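Shown here is one chain on its own, the form predicted alone, set out as C-alpha cells.
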Amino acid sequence: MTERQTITPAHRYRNNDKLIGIGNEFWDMSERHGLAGIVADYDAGTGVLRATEGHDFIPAGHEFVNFSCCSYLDLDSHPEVIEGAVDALRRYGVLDHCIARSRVQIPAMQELEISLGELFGAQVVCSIAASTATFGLLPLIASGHLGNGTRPLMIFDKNAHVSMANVKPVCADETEVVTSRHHDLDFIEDMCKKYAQVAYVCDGSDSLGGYAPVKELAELQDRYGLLVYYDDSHSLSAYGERGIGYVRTHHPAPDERTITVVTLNKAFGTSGAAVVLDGQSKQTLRIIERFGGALNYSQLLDTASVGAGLASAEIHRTDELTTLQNRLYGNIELFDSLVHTDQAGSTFPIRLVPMSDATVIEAGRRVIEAGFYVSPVFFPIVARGTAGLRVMMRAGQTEQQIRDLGKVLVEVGARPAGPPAAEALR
C-alpha cells in the first residue's frame, strides 16, 4: 500500500495550532471557574444579570454587574430603539427579506444607508457584521479594485483585530502581504517610498484601549497616496460630535484613500455594521456591492435590525447623546482615580488592569464572587506574558458600582490609583 502524505502547513500568515495550543487552556480555566459559558438573565431596569445555572463557584440566582459589556451608551436597551425595531416590523411585515441586495431590497436598508451617510457626512454601506464586510473589502483592496486599481502592499498591524488578521491568507492570494509593529509609522513610510502602492490596516480604536495616529497617517496619505483600512468599531457612538467615531473626528479631510468600518453592536446599541466611505464612484460601489463577499449574500440586516439603527441614529442627532456621552467619560474618570491603568486619562471605555498569566482567572473568580464581571484576557487576545482583566464602563453604571468595583480589583491585586493619576484626572 502506497504510504498516505501528511501535510506540513507553511503557517506564514496564522497559525491555529499556536492559537489554541496555549489559548485553549486559557479558555478552558476560565470555563471553570465561572469566567466564561455564563448564562444569565438581565435585568434592563436595574442592569443586574442573574445566573440561571449553577456553577462550582457561581450558583444559580447569583447577582452581578456585568463590566465587561460594549453597549458604552446602553443605548441597547434604550425605549425608543426597542420600539424602532417592533415598528419597522409593523411597517415592512417582513423579517429577513432572504436575496442578495444587488438583486432586491426592501426600501428599509437603503432608508438606513441614507441616514447614517447623513450622519457621518459619508457614504453608507451596511452589513450583517464588521467582520463580514472586512472579509468583503480587504480581498478587493488587495487586488487593486478598492483603490486606485494597482495592487497594494497590504501592511497589517500587528495588533490588528482578528477580524482583518484572519483575511491575510485571503489577501496574500491576490498581493504581497506583511505585518508591521504597532503603528509603525516610519515602517509605513519605508513601504510607501519603495511601492508604487501601500495599503496599511489597523484598528482606529483598539480593543484594549487606544487610538491609531490618524493625524499622522493622514500626513502619508497626502504625501504618498497612502489607503488606510481602519476598524473603529469601539468608538463609534462614544466619540466626538453625534459619535462620529476617533477616525472622522480626526481625520482632516477623509477621501477615498481612507475606509472606516465600524460596527453597529457596540455603542451604538443596535445590531449589523456600516462601511463609512468618501468619494467613491457609483462604478465602484457597485462593485463592493456585487463582489463584497457576504456584503451580497442573502444574509443582510433583517428588518427589525434596521428599524433599531433608525431610532438610534436619531438619537445620535439629540442632545441626549451627548448627555449619554458625559455619563460615560465621568465614569471613566471615577474608575481611573481608583485603579491605575495604563490606559488611565483617556476617554476609551476600556480598562486593561495588568495581572500575571498565573493570578488572572483567580482574580476574576474572586470578582464576580464579589458581584462584579470583569472579562479575563491572555494570550492570543493579548500577547503572551501580558495578561489582565478587561474593565467596559458604560454611561449607565452607578457610582457606587464603580466604586465598590474598584475596591475589589484592589484586593484581587490591581494596583490603585496613586496621587500623581489622581491629580492629573482634576
The other form holds:
Protein chains: 2
Amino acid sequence: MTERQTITPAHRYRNNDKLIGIGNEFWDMSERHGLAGIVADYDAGTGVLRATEGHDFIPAGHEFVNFSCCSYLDLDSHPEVIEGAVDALRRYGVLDHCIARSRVQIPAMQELEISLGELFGAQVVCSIAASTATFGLLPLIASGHLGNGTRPLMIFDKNAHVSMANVKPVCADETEVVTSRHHDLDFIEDMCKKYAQVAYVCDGSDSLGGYAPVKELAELQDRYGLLVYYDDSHSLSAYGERGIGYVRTHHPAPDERTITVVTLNKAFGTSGAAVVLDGQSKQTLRIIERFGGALNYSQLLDTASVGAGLASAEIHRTDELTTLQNRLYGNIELFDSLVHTDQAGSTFPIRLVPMSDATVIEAGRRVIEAGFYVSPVFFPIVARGTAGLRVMMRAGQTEQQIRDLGKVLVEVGARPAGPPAAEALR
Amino acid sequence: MTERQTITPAHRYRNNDKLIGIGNEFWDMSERHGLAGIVADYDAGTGVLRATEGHDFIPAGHEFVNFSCCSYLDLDSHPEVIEGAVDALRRYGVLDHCIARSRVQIPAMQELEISLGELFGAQVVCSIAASTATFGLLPLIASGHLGNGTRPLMIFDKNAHVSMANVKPVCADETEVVTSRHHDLDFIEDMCKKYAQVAYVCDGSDSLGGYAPVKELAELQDRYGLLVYYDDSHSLSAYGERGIGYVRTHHPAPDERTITVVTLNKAFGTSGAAVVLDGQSKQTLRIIERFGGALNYSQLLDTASVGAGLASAEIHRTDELTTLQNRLYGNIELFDSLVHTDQAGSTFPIRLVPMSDATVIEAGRRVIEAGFYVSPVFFPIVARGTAGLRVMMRAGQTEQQIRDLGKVLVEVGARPAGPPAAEALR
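Mind sharing the form predicted together with another copy of the chain? What's above is the form predicted alone.
After this comes the whole thing, all chains and molecules, with the earlier chain placed first.
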C-alpha cells in the first residue's frame, strides 16, 4: 500500500500547534492550582461567588469575590436591567423571530439600535457578539465595500484582540494584510503614503490596560483618509460622558472612516454588541446588514438582551451612571494606594500586579484561598519576567474587600504602593 | 507625487465584489417589491405579523403570516419556554457573569449542556450561535487538534452553508482546503485513499430542503477514519425521536469522528447553539473550551436563553414534541396536496415553489398582499431557470392558512399538485 499523503501547513497568520502547545500547558497548570475551570454560584445581591465543585485547593462551598470580571459597573445585576429583560420577553412573547433581518424582523433589535444611537450620537447596528460583528465587518473593509470602494492595505496591530486577529486570513483573501508593532504611528503613516488606501485594526482599550492613540490616528485619518476599526469593548460605559467610551470621547470628529465595535457584555452589563458608525450612507448600512456575515443570519440579539439593553441605556442617561463611574474610579484609586502596578493612576479598571514566574501560580492560589479571584498570566502566555496577577476593579467592590485583597497581594509578594522601593532608586 | 499603490486580491476562497455585486441587486429588487426590509410586530398568540412601517406595496398595519420562519414547531412562542427564560433570569440575577468560562463560570450554561447531553445521548458544548461554534471548531479540525492529531485534507461541500464556507481561508492557513461537488462520495473516498486524514464539512439538513448521505458517509468513516463536521440546524427538534435531528437519527454509531453543530434558534425555539459530540476525551473537551475561539471569550449563552432552552428540552422529553412534529408533518402533507414542488413527500419543512425568472418577484408580492410572506429566490442568486418562492412550514399554521396560501400560489403561477401536467408526460 502506498503511503498516504500528509500536509504541511502555511501558518501565515496563525499556528494552532504553537498556540495550543503553549497555551494548554498554561491552562493545565492554572487549573491544577485551582485558578481555572472554576464553577461557582453567583449571589447577585452580595456579589459573592460560591464554588459548586470541590477542587484540590478550593473546597466546594468556598466563597470568593471575583476581581477578574469585566462588569466594571456591576450593571449586570442591576434589578432594572434584569426586569428590562423580563419585560421584553413578555412584551415580544418570543426570544427571537427566526428569519434573516434583511427579510423580516420584529422591531426588538431596532428598538435597542435607536436607543443606543441616541445615546452615542451615532448610527448603531447590533450584533449577538463583538466577535460576530468583527468577523462580519473586517472582510467588508478588506474588499473596500465598507470604505471608499478602494481595497485598503489592512494593518492589524500586533496586540489586536484575538477576535480581530483571527479574521486576518479571511481579509487576506480580499486584500493585502500586514501586522504592525503596537501603535506604530510612523509605520501606519508610511503605509498611508505608499498605498492608495489603508485600514488599521486595533483595540480602543485593551485587555491589559492600555488605550489607543485616538487623536494621533485621527490626524492620519484627516491627512490620508485612513480608516480605523476599533474594538472599544473594555471602555464602554466605564469611560466618558454617558459612558460613550474611550474612542468616542477622544476622537475630535468621527466620520465614516471610524468604525467602532463594543461589546454590551462588560461594563454595559447585558449581552450582545453594538457597531457604532457615523455618516454611513443608507446603501452602506444595507450592505452591512445584508453581507456582514452573521449580522444577516436568522439569529438576532434575543429580546431578553434587547430589554436588558434598553434598561441599561436608560441608566446611562441618568446621574446614576456618573455615580457608578465615580465609585469605580474611587475603587481603582484605593487599589492604587495599596499595591504598586505600572497602570497606577489611570482610569482603566485593569491592573497587572507583577510577580516572578516562580511565584505567580502559588500567589494566585493563596489569593483565592483568601477569598479573591484574580487571574494569573505567566510564561508561556507572556514573556519570561513579565508574569503577574491581573486584577479587575468594579464599582460594586467594597472598601473592605479592596483593602483585604491589597493586604493578601502584598503578603504573596506584590510591592506595596508608595515611595519607590530602594532597588528602583539605585 | 508618485501614484499610490493599489492591491489585487487573491480571491481563492471568497470574492466580495462578485458576492455583493450579485447579491445586492437581488436584495434591492426584493426590497423594492416589499419582500425584504420588512419590520413587523409579532402576535405570539395568533402567529400573525403586522407591518409597522408602510411600503410602496405593503401599507403599515398590513397583516400576514410568515411562511419563511424557521421555528418549525412554534416552540419560540411556547409559554413554558418564555417563562423558563424569565425564571432563569430571576434565579441567576444576571444575564451573564463576564469572564472566560475556562477561568470561572456560573453554572447556567452547564445546566443546559447537561440537559441537552442527556436528551441527545451525547457530550454537548453550548455556544452563543452555530456560526460562532463553527468559526471556533473548524480551525481546530484543520490543525488536527480536534481529531486524531493528523492534519486532514479539508473538503468543504460546495453547498455548505456560508457560515462554514466563510471559515475556509482560516482553515487553509492550518491545512489544505478543497471544495467538492455536492455530496460527492466518490471524490471523498478518493481523497481518503490519497491523504492520511480527511475531514468533510457539510450540512446535515440544508436550507433548500436536502439531507446529507449520513449512512454512506458513516461507511467511509468506518473504512478510512473520515471525520465529518455537520451543521444539522434545520432538522433539530423537527426530526427524529425526542427531536435529535437527521444526523443522529441516521448515523449508525456516532463516535469522536462525527461532530455536529445545531442552532437552538430554529425548531428548538430558543437562542444559541449546541455542539454535539461523542467519545471525546476530557483533554479534547478542554481544548475545545480553551481554544475554540469565541467558545472561550467572556460571553456565554445568556441565562434567559439557558432557561428557555431548559424548558424546551423538557418539552422534548414529553409526548407534546411528537404531537408538534406530527402537526408539522400534517401541514407539510396538506401543502404537498395543494402545490407541486420537487420536495413533495419529504418530511423536510422547506419547499421551493418553481416560478419563472420573469414572474417570481411579482408573484411574491401578490402572495404577501394576500397575507402570506414567502421568500423569493431568483437570478442572480440562483441560476436562471431555477427561480422560485421558498415556503417554510410550521406546526402552528392553520389548515385555513395553508389552503389559502396554496390557492394564491396557484393563482400566481404555481403548478397545482396532483397528476403530473401534460408536458411532463411527453
